[in-house]
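What follows is a single chain, given as structure tokens, in the form predicted on its own.
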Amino acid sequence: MVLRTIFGIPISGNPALIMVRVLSGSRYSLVVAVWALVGCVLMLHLYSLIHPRERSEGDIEFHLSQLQLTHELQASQDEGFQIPPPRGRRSPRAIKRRPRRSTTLIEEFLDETSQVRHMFFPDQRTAIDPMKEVGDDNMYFSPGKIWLDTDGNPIQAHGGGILYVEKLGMYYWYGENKNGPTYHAHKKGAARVDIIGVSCYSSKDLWTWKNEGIVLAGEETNVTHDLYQLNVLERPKVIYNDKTGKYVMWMHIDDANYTKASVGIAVSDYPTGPFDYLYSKQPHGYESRDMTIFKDDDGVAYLIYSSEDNSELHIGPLTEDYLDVTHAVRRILVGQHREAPALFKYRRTYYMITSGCTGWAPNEAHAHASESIMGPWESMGNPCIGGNKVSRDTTFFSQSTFVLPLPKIPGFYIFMADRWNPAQLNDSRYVWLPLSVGGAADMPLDYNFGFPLWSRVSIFWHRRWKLPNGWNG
């Protein structure tokens, strides 16, 4: 018997079958590796989403030390609401002929004279009073209720954002003053107040804000203007440009119609203003409407926007001055009819909150995320935990307009939304709510063989709540 070793293992027998059955076992054996590998990478990524590798020993302890601060903003409150028995009598004999549809919590919110309106929208004695409020109450969130400014007065800063000047140590909020009578342009035209202008109100801890007046106003004599008063300015955002010193406001131009569709453009050297507007136009060629605007970590700035009737959001990166598209765009959550875009970033990976199509009631939020702000990006689900279905279902009863981070607090946010009154839009409200990201997402892709690729986005409802100590250093 000739013995032989073919990879140190002896053999005996026929050379050529040897060598069959031993490269017949390499092949199975080179599989078995290959998705060994693959396996492993799975596993190292999945590791790194809850380990990530950039985090020092310092940031861990400082983590760790959050914990109990942030403990009360991740508690969720459950709430249960009550709609009344149907007013009026009928007669036996009208119910059997046709029994009386009870109506909807959506139904309810949108009716101006529903008998739980009181639970959506509180009236004046609940305001939050910054310059009256103290011990228990003091710097206290109240999602819903009437806020007031320095001065006593609602604030008046709908569907804005909140920009940061660290030279400043200063918030500044701008938003759209609808401090005006609410009417509908024509009998199927959506609830509408005319411009007035943009408001911005000042702040060092996020809750006690000082009006710092319009600083961009609405147009009352030219017609032929983009800001004339019967026009639409909605969702003002601003951001700051490093290379120019301006602080740049974007915001959605329309006509009274919405066919205009346009971004308008203006620019100021200070934060409050006065802002001098520029120009508008259809970005990239595109109709235009809800929007935002984000300034990444490396100083280029993004647009993003509802197009194609609202059926999906184009993303594109800025100018160097911001005062203009570049030529680059990507489409994005194509046909899922996506609006009110807030973006985010939490480490390396982007994520935004966006509402669907409803006017204004009203609806579920998604969550998105995306390892390139230009994507693909993928859905995760709705981020609203706490409350009731239905108010989960409704974003808690209001729509996306902006993130805020809290730097001292990673991984934890403010999201803020408007609670739309269309029956009295100057009485609409503010929802500020603690958000998180951590966890697994609800909705992991098809192609990651079930594991989550980003972490989870949550949306904690609160009817109270404060930010803890030292959030802000």
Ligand code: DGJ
Given for the second form:
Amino acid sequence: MVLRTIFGIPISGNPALIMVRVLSGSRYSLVVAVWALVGCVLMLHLYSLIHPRERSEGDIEFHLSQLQLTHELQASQDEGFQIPPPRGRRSPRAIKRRPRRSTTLIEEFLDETSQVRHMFFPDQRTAIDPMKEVGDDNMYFSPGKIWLDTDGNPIQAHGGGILYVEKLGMYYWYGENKNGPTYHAHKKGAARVDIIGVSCYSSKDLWTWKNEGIVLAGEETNVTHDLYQLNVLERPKVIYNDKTGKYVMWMHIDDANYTKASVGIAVSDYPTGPFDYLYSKQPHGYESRDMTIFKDDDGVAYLIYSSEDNSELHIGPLTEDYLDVTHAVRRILVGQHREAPALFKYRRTYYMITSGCTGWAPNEAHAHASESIMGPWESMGNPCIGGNKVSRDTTFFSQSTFVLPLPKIPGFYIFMADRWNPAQLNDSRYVWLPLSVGGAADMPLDYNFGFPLWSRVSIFWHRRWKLPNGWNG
Ligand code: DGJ
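We have the form predicted on its own; now please give the form predicted in complex with the named molecule.
Then the entire complex follows, led off by the chain already shown.
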């Protein structure tokens, strides 16, 4: 008798009868069905590798030219920082009693008297002045350097975001104007600057910014007003409502002790304001501190905010006019203690960058992804590439505020972050870097038959970089 095996099962007899027996025997048929399923999944995966989702022949051609465009953006640079030796002479006895440990880079960053302060906050002499830079220096972003507007003044748009108004071919950058003295309202309180208002800058090339003025001003006399100068206005973001034709601004509104924990809403007929302040509230009845808004492709907009003592984020759709939240809300990233959310979408997946909660001090960014904006959201770890370990672990000494899509280069974005200067908040800097979505995630937590669901989100460190030719058409 011939002894054969099928999928490891010993079978004997006429080959024609073998299949009948395999298929009819209940134990065997179950094993065959399982193996057939595994085969199908493998075939499907192979197919999706050869024909990635939604990619046509035209896409492939575009992809090739895109590779040339984006090659430089992804070539991140490494940094080797030298920490200076401890300062001041000490007697051998003092050294024996308490040996002085050398400082860490993050301590140097936070020390306003550090000898290497210029590494984090380069001085006026290296400022980027779009009205003066010519030739090869033109159009280079230099993260951390002072960035001047077209009048020659440092740009004041912290914790900001950008709105592209297609009909005008213009980008508008809104952010906190912090151009006042930094002080502590209480001994233990965080460093602060009084509310001056929300600044707006306009640009066609994302590099040369014209100051459009303060589009929502702080209130100097009425102490009961949300925008009273001794309160807090942070992270303003503006979106356009196609149905009402209004520009709608959402922002974090608080008192000096951060106990009001609310959102504020303002509205204007024009991108350059003036914006009328409407009201503040705790959305869905919850605390709301760091926040952002996101307008999806279908026109539905969402509010995302840190809540429950910053231990989790909440997300929910806005009403059709974008002037309030609806009743729908989901708790996301529960227990992860994240803030500074910046949300974006690539193809059908939603992505978000967040920071940890350490006041004005920088910390590690995390990237998150979800198939549905309302969650569940998965965390994918630190997206930063290049620099050095400390700079990667501190988001290049900055904190996320916004991710701007570059629609002509699908999968590429500008990551916008603030390098806060707690000693002088008005001298906080901007860290803009290329961000891409693609490749396998390093820390995939969610699996689909053994294959990670999410692409990697990468933020590439560059001392200076420029957008590739053709980024806008
Ligand atoms: C971190 C937040 O992200 C900032 O917007 C600001 O609120 C600071 N905390 C205040 O310490």
